[in-house]
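Only one chain is shown below, in structure tokens, and it's the form predicted on its own.
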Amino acid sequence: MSVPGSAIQLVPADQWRSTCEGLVDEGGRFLALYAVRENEDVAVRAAFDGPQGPTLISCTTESGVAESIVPVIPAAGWDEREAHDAYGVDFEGHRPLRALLAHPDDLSEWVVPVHGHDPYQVAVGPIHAGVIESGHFRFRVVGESILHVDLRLFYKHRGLERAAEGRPLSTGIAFAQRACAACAVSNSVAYAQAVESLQGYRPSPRLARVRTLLLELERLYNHLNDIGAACAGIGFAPGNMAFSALKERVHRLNQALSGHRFLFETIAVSRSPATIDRAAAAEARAEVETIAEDARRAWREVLFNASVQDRFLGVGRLSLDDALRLGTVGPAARASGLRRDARSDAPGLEYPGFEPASLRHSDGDVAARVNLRALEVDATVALLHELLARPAVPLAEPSAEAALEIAPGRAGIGVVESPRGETVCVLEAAEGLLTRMHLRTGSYANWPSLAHAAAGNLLPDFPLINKSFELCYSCSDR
């Protein structure tokens, strides 16, 4: 999604919360609460989607203190903890304000005490057996009962946002490609969409269907690398080493297209350098094919192996209520019966009348999840089979530059939905230059949500309902 620059609006301090409450109740959704520095002051920003389209308030913190918006939003929890980590804010009626940038030695500061004679803990990570980013996890268990799970990510602190201040526009793409390279297309997509809303840059048809063609292509190597991951989890290796060769074709595929495996440096502000002809396009699609059919045949394996779903089935649930509190996104919502993609509403692609996935039992378990990503599957192969049957020649869009100048006080949002959910993109800029980049993944929405969903359930199921999610820590640690 992409709509012309925002007007930043501004709220007065001690109406923050209520405003943000009100935007709700009008039937706007949360998508992104992020801090910025204002000469001597620090703003908290609050970025929505409405019925009028996505909208960004502003409110100038009193001598550092903001109202919290978590007792309203409880999405917005993470988003709080780190404006209060990398801008000093605190958030009153926030308590406690949990560590989650800074990692404190004290575990008081950032774990959630859990009292009693039985409870004991179970450390894991960050350093892990596989070749993975760092990431901690803190189990307070009973017996093999999970209770509940502290998360520590953010080891790398890599500054990809602060390091993207005082670029120009068109070369800020970097950055936001850079923070995960699963999901570089979906990063992209919605840093491009942010810079033309600003820029007031409508997308051609011609430049919507290869940004599709290469979100899509980007979503079919995630979901099968994902249902194979499952099935990781649990110790199938016929179905972790199917999807596994499957991922690789397409990753292969996507090396032939675009000269690199991970769709690198194929988006650019109001243009493509992706180049793909006729005959490129119709391998391309004969390949999809052959692919999905081979997807088809390992699915049955998993699906109708009886020991496979006695594992899957019951466990990592992550009911409706707790996704729409949560503000969980992508599959794992869909998963859980919450029906919303961003595909449904994106004019800078090409979606027309796209209708999201859906289960006959939205049980919100790992069943759920994987089986999701399986109807997933399927559904971007018919998308790709559409859209690499009439290529343009080439497929690529001119460079162009945006006709009108950046007003003052507005911002860009671009919204696109990643593999693991709705990405949003916040930029704000001046004289062509950025002064802020805010890029909240998919991935970063649902850390919470996986650790609410393996509360109540076995520890040794823990690496099953992770892989079910199968979230990225890179792109968190932005």
Second form
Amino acid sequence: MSVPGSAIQLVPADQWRSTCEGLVDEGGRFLALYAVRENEDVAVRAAFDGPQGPTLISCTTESGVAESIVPVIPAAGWDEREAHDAYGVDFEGHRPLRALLAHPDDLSEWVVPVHGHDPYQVAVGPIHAGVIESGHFRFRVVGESILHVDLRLFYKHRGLERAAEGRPLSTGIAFAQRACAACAVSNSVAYAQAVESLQGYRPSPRLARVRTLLLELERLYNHLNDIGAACAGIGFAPGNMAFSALKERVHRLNQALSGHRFLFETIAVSRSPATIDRAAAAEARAEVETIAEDARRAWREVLFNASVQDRFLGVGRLSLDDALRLGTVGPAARASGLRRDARSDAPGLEYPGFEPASLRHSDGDVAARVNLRALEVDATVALLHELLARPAVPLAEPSAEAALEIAPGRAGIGVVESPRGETVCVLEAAEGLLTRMHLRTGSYANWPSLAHAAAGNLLPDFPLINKSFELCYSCSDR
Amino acid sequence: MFVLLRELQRLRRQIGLRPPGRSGSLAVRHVDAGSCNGCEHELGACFGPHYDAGRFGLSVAASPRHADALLVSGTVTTRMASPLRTAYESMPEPRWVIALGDCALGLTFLGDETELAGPVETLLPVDVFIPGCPPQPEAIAKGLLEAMDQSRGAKLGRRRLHL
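Target state, the form predicted together with the partner chain; input state, the form predicted on its own:
Expanding to the full complex; the earlier chain stays at the top.
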């Protein structure tokens, strides 16, 4: 690699859509779309993943207007709505361009109109009845069935991306980490990888190993939490409590290993602040084994409980075609039969010979999503077993001086498989300071799929469908 | 299911939670006003099998109308300021406000100024502060019990009303 980072390739405005389409036709996958201010103009950028690694293309809008890529890449729907609300970009061909980040009072500006005999609305949130993050759902219902649901998130929008601008590359990581506690490691690693790609720093095998270990610890407690949450979604308290207890044990393990229950501040750019010694690793390894054993026993009780499965099967179905079209990622995508996991191609991390989990019956329903997580818990336990057995003592790495010269017109892209799916971080910098940070998390990618999967189901099943995706609001709102 | 119940019973014996040694109750309504979800996870754990805050008479109410205390997490975003006020105004009096976590306390102020309305204290009168990022389940339970003690004091006429 001669020049670090990915070149920002300029595309004429009238060829924006055709270029994006061409990249997808060549086997590229849409990663993210965002807007950025350039002098007096606003530019739109889109990142794609391909056989040759990530590609970033850009077009300068003509007085704020750009071609929409939604007709060819529906997965970019939310990205364009956000770019419109935050940067005023009008996307030609994306009509109606409904408000997403903005919260207009007028309902017609952000919900899909529903006509017909006797449909009514159910408004839920932003404050929910349980201990849940804030967000608003507007259901259009006939009888008990959901015709359509519009999601109004971004109640927790803290402007983290904007606040990160102008910060040094090494400290901007705090904004990625604090976007979400449950995905703190994933988001921070995506950020760190983006900076390192920009600086031309290649993580050493030892650094790769520590990060992989921390990512898998994060996945373990999240997946256990999510299986418990699905049980809570149908009021199956014993299952919820059993998995909450297992999750708590992983939090305590995290505390013992890293000093923080959510592994905060264990990831830094081009170094590892986490120190894990051999004795602690050996103890953790034994504890992971007992947690795994108890998890398997508890899981059997959930899997072979007819009344539980009766509620899980066939509910909230997301077909493979829809998952492909909507750009679904993570466990939700794999439960619909999409064999895609960012861990199978993860330079800078240690996943030798990784194979994405797949079910025998990828039905894309609640049962499939929960089953898939149980499978992934086993895979994660196997990975941890290996990672904790050879903790390349000490697991900390002295700070490495990376090249600080950043070539102009380049960006860094980091891609990490979070517990909720592929998380992408794109960074642009000038003179060592961040000029634009964009974080597109697995949750952000999957919210539209959740809304799609909910349609046609019973309204009382929505909490269950929601929990089977178990998306973070804070990760999306930023 | 019986295996799960038996395991939970075994776990409870193992943990050996002490009897609460106190009486009283406090119904809490939680509002996430812009947190990173860490406080929500820990609040959930606080009511989970390892801590079981329920044995102290603590509970999470589904509606502010049924709550004694409002538990607020996160630096209040501009978009959550109004729903937060509505929740507070819906509560019966006397009412208590608890700020949960460093963001709610104003100790961390991560984000763009224009999107943040400020720490909880700038919007509502806060009675109990629970620091931590996120506060651990024990700390949350202690904070909630402090609010419960305050609410007892109020019954004896020692408490001001926030109108």
